[in-house]
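Presented below, as structure tokens, is a lone chain in the form predicted alone.
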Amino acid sequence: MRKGKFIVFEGIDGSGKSTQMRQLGKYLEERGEKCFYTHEPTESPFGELLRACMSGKIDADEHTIAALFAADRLDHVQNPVYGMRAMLEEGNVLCDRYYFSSFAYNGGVVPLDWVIELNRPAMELLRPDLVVFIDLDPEEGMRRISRRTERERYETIERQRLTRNKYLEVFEKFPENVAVIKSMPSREETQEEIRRVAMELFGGRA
């Protein structure tokens, strides 16, 4: 029986999910909750290979990338040293991206049903208690990531629009506890909404 809650943050590029995840974790820790922070792609050899594909250092097609994400994710769940199931025995896990990212990003360009089947082993082993989707306008997302010195594979306005639409589509397909949080002009306002839905897992109010 796992001890902690599993909270996943999702969103298109530039949505601020990494920052919001850390802010929520700090808030929970101040209330006595132990939190682990993790992300996908991971820091494992699978994740390093994926980052090389995403940056263009390795030329790989979308099917290969989808399969690599699924492999990295399964290791992320199962690994006895840094796996999320092991972490959950000790506390709460906050994760930046999980299988909905594959459905939205990869499932927009290769058959979605195939991507779902690739990820089914991870889905059966570990489902989130809460998925926080930070909903950001793709144009604003591109404005934010334009400040970065390097662009990754999916960072185009066309791909971001497609990805946002696919996220909303796949949320309808699965009975997950998904909270769609509109990205506010103020990070604090966005965080306030995230805390409100997250604290329902812990039987309290933000």
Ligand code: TYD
Contents of the next structure:
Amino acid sequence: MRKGKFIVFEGIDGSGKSTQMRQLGKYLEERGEKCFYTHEPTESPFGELLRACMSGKIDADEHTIAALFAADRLDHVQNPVYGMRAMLEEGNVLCDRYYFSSFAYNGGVVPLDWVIELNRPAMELLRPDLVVFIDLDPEEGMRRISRRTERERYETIERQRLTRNKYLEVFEKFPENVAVIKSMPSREETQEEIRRVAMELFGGRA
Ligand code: TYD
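Same protein, different condition: the form predicted alone was shown, now please give the form predicted together with this ligand.
Let us now look at the entire complex, which starts with that chain.
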């Protein structure tokens, strides 16, 4: 039995989604809501494998990577111990990236329809109640991630632009429960907007 709400955060690299997700969780907890925090790629052995591919430690082709993301996700949904369906029986789940990341990132380099098919089982098993897309200008995203030390596979300006466009394209295809939220210069303003849409799920006002 699903008890909590399933809220997914999406955005290009540097969009600040993990910070915004934590802040929303804190806000919900202050209102008595139990929240679990999770992310993809996960911390499971499947996620570890993906990280090795993303950092270049393992040289894998894009189809293999797309399939691994789908496998990591399916385990993340179904695993009886740490899976999100199990967590949802206990409380709300806030997840940093879900299948829209695969559509936007992997669907930008291998056929999108194939990526959608790979993700069909997860889509059928667990749909988000709300997808918060933090929409950041790709140039600004690049500025922010260039301050980090390690650079991952997809972190170039061309890739950031392609990914943002893919996100917007797939939101047209699967429009349900997607809130596109402009990343404001002030983090607090962005958070306020996120709270406003999220609280609609809890039948109240922020
Ligand atoms: P990211 O959220 O940046 O994780 P971290 O903060 O741990 O580095 O995600 C890592 C990268 O993985 C990011 O560039 C997007 C990519 N990615 C995909 O290509 N497909 C997917 O399905 C997911 C979940 C992530």
